[in-house]
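In structure tokens, one chain follows: the form predicted alone.
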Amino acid sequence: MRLALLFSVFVVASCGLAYELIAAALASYVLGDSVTQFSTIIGTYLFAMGVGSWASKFIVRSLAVRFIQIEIAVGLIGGFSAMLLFLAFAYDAGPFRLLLYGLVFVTGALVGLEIPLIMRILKDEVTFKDLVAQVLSVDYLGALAVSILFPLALAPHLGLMRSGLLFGLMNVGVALWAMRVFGSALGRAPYLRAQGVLALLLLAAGIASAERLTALAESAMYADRIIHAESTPYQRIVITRWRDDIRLHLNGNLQFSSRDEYRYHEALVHPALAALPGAQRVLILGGGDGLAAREVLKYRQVASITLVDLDRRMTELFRDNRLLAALNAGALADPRLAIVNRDALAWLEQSDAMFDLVIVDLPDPSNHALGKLYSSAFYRLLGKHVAARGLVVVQATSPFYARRSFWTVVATLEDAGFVTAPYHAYVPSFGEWGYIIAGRAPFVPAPAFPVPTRFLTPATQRLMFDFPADMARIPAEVNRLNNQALTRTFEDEWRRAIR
């Protein structure tokens, strides 16, 4: 009985972990700003397990019993966790925070109990010594193992939703296990079986209608046809159609419409590389899909260009879909082009190569991953791959909608050593949008574009680089690794601006 309750500690440290790493996760991929979600429910669930040790004095007689009904309860639970919380969202995002933190905290005093009713019971069979170390070894291996699962073959292939679903068999699967062991100890307790049963029943009912609700739920976020919907190690891929529009929405946020997105992407590309007439070397970091890229290649001088994206399945998806390969032209199969699917300041402290002009397209900063991508140490290590005469170019969201987090991306390249030409562009699907041009000297436009455009023209390109007094600069702070400043006051002025 003693091993057998050991293994059942790792399967339940595991589950318990898990139940939190995809709350956690499911959180920063809704509301964004990963360190205050993560920070926020492990808090939470460390404390529900404080409480629910805590209570676990108050379970005096049936101990056997009391942890087979609480792992058929966690399993449940916690199993269906992440499915309760992505159709909460997805129907009603006011009560999500309240469903989130609730969930959490069940689902931690719960584990919380399992662990002291366990030691509880091997007490009579291993000494005191023995058992506490024991007992929490094997608890933090469990910790361990499904801390390295999670991210690495749960989370990218089973989805958040299948995910919990899955850790719920395993809780439910250990208290079908525990009756077996415990056997005649348990004494007249014929509904343990049966709740067992319903509860491992109703779990993999949940599996196999998992892909269903994903898509239901999906449908309700978003108001046209889901043409393509995937996890990946990095984020959740959404791609919507309505008639001609087709839509890429990341982890929920719209990242451009095709009516539109020449808009954005000639106004990123084409004010730096009109005025560097001999730019041959050029870097994207970012830019998956492939648009810039195919703003770039217009230009016969480039000779090359490097385009470097964390996710390979971005790049795939926008190489080898015809539908997708369409909208960039066929950019990320060009022989000019190369890809490189690597953490973009990883990649930056490696490599040797410079550049002409670098264009940064990368998602806003949203959260403290994408935040380090806008600090003072990356353009500073930025300016060590670009040449003498070269440029810098930056999306930055938008002056109007988040005025401070523009100017904070200003100061931040100045504050790197840059000399910068902020500009910004009407995108109807955007709105205002800001952009940054950043070099070693003051910049100066070209008087005219060599290369077909559908949206700039010479007098359009002077009035982007004039801004009137609700979106002139303000005070900023430098966005640095230490503080992440940045993703602190964008996160607060789009939650204002959506309101």
Contents of the next structure:
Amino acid sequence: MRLALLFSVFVVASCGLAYELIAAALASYVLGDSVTQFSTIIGTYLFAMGVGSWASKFIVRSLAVRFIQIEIAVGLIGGFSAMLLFLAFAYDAGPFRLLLYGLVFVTGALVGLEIPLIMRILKDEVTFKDLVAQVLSVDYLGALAVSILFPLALAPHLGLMRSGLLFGLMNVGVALWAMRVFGSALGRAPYLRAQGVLALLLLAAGIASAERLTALAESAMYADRIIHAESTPYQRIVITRWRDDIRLHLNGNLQFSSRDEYRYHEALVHPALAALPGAQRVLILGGGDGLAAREVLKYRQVASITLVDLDRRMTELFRDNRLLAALNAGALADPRLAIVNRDALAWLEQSDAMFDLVIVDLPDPSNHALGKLYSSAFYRLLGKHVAARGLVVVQATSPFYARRSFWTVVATLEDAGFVTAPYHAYVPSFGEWGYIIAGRAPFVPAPAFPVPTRFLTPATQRLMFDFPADMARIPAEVNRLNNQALTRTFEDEWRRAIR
Amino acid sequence: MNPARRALLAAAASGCFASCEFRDGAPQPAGALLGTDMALGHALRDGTLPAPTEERRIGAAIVGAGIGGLSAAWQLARQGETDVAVFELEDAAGGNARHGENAVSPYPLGAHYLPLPASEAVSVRELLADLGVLAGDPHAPLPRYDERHLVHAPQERLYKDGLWHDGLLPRAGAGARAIAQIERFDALVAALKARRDGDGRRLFASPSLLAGRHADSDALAATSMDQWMRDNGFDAPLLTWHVDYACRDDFGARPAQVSAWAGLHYFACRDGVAADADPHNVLTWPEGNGHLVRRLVGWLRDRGVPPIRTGAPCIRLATARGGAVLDIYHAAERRSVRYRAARVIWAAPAFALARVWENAPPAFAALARSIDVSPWLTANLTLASLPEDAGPAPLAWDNVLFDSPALGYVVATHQRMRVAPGPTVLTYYWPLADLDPAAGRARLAAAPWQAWAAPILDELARPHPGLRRQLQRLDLWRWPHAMPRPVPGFRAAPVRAALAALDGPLLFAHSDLSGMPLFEEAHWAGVRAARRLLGGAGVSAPTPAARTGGRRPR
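Return the form predicted in complex with the partner chain of this protein as a structure block, the form predicted alone having already been given.
Now the full complex is given, and it begins with the chain already shown.
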């Protein structure tokens, strides 16, 4: 009995430290800042253990039964904590911290109850000095074992979710074993065994289903968490989240980061739209994430937005998913906006609609098919849909990383008969980014922005139209369908920019 | 339904049974064996069509709605003459430039591209301007084409040694000797391109009817391309293959079967330039030159020219001093009508004219039959997605197979203004150059669908092992009389002189006139006939002023 209980002290101590490490590691992964996470979680955990130890004095009868019940409870709560936290994080960031510290506290308090109870169970069999020496040394030995195993074997091979469940199983295992050891000493506790077995089954089921959850979540162990991934007929959509940073990747290319996308989209929309106080009809090509539309909808005078994006799944996702629709402030469900899920080229060829502003927010020209969307033929076609005093604004890759590509787009717009006003803005996720306003007369920027902006000011705008020497204009070929000059240049330049 | 039964029903539905299984036992794709109307053509030959039951009087008649006939009608309408009746044997206009269409895309059945019009091809540029293909002034020194009609990059690639290479003459791995020969060949072609006769006319003009005369070109026209290659020490496999490919592309014949003048014309005539294209770019459309046919038919309709009568072969023609009498069979009405026309432009092959022209000069029939005509087969393969291959050169518009009896294939959706990938149609070109033309025609008439489909799929499986899985349909189009062959000696042959001399109630406007089965040739034959009909103005070569951009009075 004594050795058996000492062994269970070892296991219980291992599990206790494991829950603490798992919670701290998980918090570091999803919230970042590991020093803060480890520090606050260890602190909370130790404090909770103290609370548990203090509370142990209120348990006066049926010590063995209470001990077994506590083991089952620790096994369940500690075991499932990692899974619960992952699910909570995927759902929303708000209550995540509350749940994190709540779970850490409850687990810590329960673990804090264990050692005093064991010492009290053993106090009649061992002298006090031996009891303290043996229980505490085994306790710290268990902690040592887990602190070595966790980073070397458990976290990398099993992952946090399954490690947690495994320790939960061990806790419940100790409970079931204790039932055998105490035997008749337990007295009347009719449902105890059933509770233990049920807990065992739940944890086993958890391990079985952890496989599926880890497919989604474990990939995020060492990078951002993937909160949505799907392959549509046109592209692979992956949305990741790291703390409050939501990112959209299309075919592996970053489209926006929610931390700084306002810089990109304000720069895309406001210089042109603020200069068109009479603009009522706006066309957005691409931009299925609705973020450009969100900026356009700030303008009261805009009566209609037509958003043409090839991929129906993109626009559905950013209209119907609560988290993503929050990013575009529900722009895609706005009554002023109409979504057209068509190929931009095909739609332009068939439509005869006219617009005051056309926002061209299409993917970069990384292949011949996309290169057609940056050709002089495309801009000529576009020109037929622009009102006499209307404007076009084009996102045109980075004038820093892909300088010749940027000026190729400028040259191509000019070849198609537009007067251009190239400008650039700094978007931390992308680096220095380029845009071009194109119209039929020289562009005159608005003196002020009539809508609230986080990034743009009239002074910032003035600087945007100035190109420093390392991004200044260089001679560039016109991108035609029959030469696809841009796709070649773009590939070369980005290959050199990213190693 | 079990798979065997399903395959059986599919075979029965597609019109063949029992012998339809492919060698590898794979199920057969759907497909049709189509082609120019052999039944009507043979009924015409055998004289079994009914005699006329009605007589009508018309201004001018054009027999044949290929590029020659349509260009003649265009030239007439451009000069105000719209009292024109155009008759076509087939059920659609276009001739060699006919096209097909299915739910995936329109696609060519025959001719599918136009090089940038050469300096002499002023009237081709005028036509392209009228059709909106050429933007702005067709007489500009550097004309600007609507970029959508220029072949989109990448233009072409070659499958050789198990890989796709950029361009048709990949230098990588060719060897120093081959590269030296290619460079010498290019230099010779560049010199020939610039050569002019005493009147300033290029020796290798396009259209060739406007070419200058010189003893050197006469000598080239008398010898074969094959002989010329050997005489000049060109024997590197890559170069001889390229020349062989060019001869089959333009004439459906091997270098031994065409004159050196014609073989070199493929390379040396192309001096066209553009403000917005490389000189080697071509003009092309999803439906090939069928696009120009469609636009031309629309243009004629807008100008008030009566609709083209299709399914309407000429079964008898008699000429007299004051006009001509044509008996036309109207297949839809199952009866014939006699038309009395002031003038007739014959824009169909010479052999067909010889069959129906009642009072032809005595030697005419024999002369007309002296023209060799190449048979062709084209296949349209409808695929669920773009074909996959090992690269490294990406899918191009023209995908050429090295050392293959066929030329390769073009991709109908390449010119589409679309971004999303999707299903496509490949048009596979197979000149029957290795058979005697008559034997080729006999095989076209007799061989069933699978006798053509199996070798085509085997040939395409080399670069695209997975093609069979993507294949939805394979439609075959037979061209028994696709192209006149410019054999050695043809430029000086009496039949050319006889056809060129036709001037009176009957004018000739088919590419048989030059023996060069090309758009520019047929077009110029049509324009030449129309101008003669209207009074003979502007039939000779354009003056140097016109070549350099000066406007010519119309």
